[in-house]
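Starting off, we have a lone chain in the form predicted on its own, written out as structure tokens.
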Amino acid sequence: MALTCAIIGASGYTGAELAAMITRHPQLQLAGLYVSAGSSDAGKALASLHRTLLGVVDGVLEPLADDAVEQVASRAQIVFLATEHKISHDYAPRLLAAGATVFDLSAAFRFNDAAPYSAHYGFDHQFPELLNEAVYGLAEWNADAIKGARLIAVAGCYPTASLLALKPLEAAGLIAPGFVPAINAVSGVSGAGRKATLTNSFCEVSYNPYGVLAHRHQPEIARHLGRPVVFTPHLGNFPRGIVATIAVQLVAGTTAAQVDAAYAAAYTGKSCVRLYNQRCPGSWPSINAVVKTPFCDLGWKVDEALGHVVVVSAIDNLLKGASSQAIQCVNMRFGLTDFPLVGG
């Protein structure tokens, strides 16, 4: 029997992608699409907002009153929160108490302590016990913990691209002691969400850095890598996708073969990570190769004389950076078929 699923915050880009994948999944059933009670999208068909879903997803966006959150768990065994951080913070405990398994796509439970929330997210976290319980949903690295979890904090988009690139080197002990990796990453404007602003207006978008030395994803990357990083995000004039370029100082004497072996050890048999050095040597990951796919593409080059490696990572921010990674986590949590995780 299929597991029933509901999406709260279903009208956005992430919610639409989730709805498409749940509908196509042979072992999941879409049981509810919700938006806030005051949303202008309430009562509309999801496919009328995201027309790629015409004939794919037939559901209507239902208004969800704050006092009715627990009722979602009576309709769905699995609840996805594609909501603002503070809303996820408020809703997740109530859904868990009502018996749902929660997959949160916000940052509300990605840390095991409360300090980053007051410093970077504008609210004081009230549920330290859930911060300790939540499992970080970086699928390729936390599969065993995900299998027993009831609250999965799906990794952020920039952190996914960065951590998948860096963790094999860190795990193999190949990053020079005390070295602080510098991550330069560019994202398409869909990373800002569906609501129109001057910043993501087509006529205003340019290639430019933002959040320099102040972006909230920096502490998330550092926390789950286990060392400090310098993270500089950029806005690109394209709809979706992320490319991160990272230069890393290696332990003295590290060879290219050792770096190759670290990535092979980390990702052999992991279907959603594609290693360019194995599959298409001499080529580099790109936006076009990952858009509307669930893959993280990784490529690297070692300069043994300088003792450095440059790693390039590419993902679709809406899929591997959000929705398809959430479905990966569902598959792991419930032992489901690893079906093709394609977008809408």
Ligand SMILES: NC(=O)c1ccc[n+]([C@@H]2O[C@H](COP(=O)([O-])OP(=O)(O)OC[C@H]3O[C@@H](n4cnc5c(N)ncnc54)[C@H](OP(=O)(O)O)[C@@H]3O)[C@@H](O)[C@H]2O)c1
Second form
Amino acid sequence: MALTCAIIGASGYTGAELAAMITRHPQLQLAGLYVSAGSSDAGKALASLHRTLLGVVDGVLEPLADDAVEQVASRAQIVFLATEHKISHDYAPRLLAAGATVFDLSAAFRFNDAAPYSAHYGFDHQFPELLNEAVYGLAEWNADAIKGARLIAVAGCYPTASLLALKPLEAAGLIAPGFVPAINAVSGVSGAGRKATLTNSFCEVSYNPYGVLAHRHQPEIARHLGRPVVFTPHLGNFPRGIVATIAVQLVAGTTAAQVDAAYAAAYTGKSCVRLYNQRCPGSWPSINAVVKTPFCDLGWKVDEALGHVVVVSAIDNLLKGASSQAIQCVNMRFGLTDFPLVGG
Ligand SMILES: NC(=O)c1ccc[n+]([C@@H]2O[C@H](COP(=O)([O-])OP(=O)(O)OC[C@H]3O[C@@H](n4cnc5c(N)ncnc54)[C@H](OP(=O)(O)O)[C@@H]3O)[C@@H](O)[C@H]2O)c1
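Same protein, different condition: the form predicted on its own was shown, now please give the form predicted together with the named molecule.
So here's everything in the complex, that chain up top.
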């Protein structure tokens, strides 16, 4: 029998992607699409807002009153929180207590201590025991922990692109001691969510850095890599997709073959990561190759004389950086097939 799923924050960019994937998934069933109690979209068909879903997703958006959150868990075994951090922080404990398994797309449970929330998210975290319990949903690296989890904190978009690129080198002990990787990344405008603001308005968006040495994803990447990083995001004038370019100083004497072996060891058999050095040597990951796909594409080149590698990572921020990674985590958690991620 199919597992029932509800999405809180269903009208947003990541929520709509989740609805499409759940509808196509043979072992999942959509049981509720929610927006806030006062939302002007309540009562509308989701597909009337996201018209690629016409004829695909039939559901209507329901208003969710704050005192009705537990009722979502009586309709659905799995609840996705596609909401901003503070709402996820408030709702996840109540949904867990009501018996749901929760997949949170926000950052509300991505750290295992409360300090980053006061420092970077503008609220004091009230649930240290859940921070301790939550499993970081970076699917290729945390499969075993995800299998037993009640609360999965799906990894952020830039952190997914950055960590999938850097963790194989870290795990193989190839990054020079004390070296601080510099990650330069660009994201499409959907990374900021669906709500209109001046900074994501068509006439305002340019290709420019933002959040320099202050972006919330810098501590998330550092925490889950296990070493500091310098992370510089850029806003790109395209709808979706991330490319991260990272230069890393290697341990003295590291060969290109050792770097190749580190990526092969990390990702052989992992169908959502595509290694360009194996599949199409000499070409590089790009936005076009990953948009609307669940893949992370990785390419790298080693300069043995200089002792550096440059790694390039590309994902769709709304899919591998959010919703398809959430479904990957569901598949792992409940032992389902990879559908609809690969070959579906
Ligand atoms: N966009 C990305 O690339 C990306 C990638 C990774 C992670 N994330 C994270 O995923 C989460 C969702 O991001 P998004 O880009 O999909 O945001 P979004 O497009 O702004 O959508 C937010 C959704 O939450 C709903 N909402 C707001 N308050 C609510 C409440 N009290 N109860 C129920 N629903 C409520 C909104 O509808 P109403 O306001 O009409 O109620 C809307 O459906 C965020 O935490 C974000 O940081 C986003």
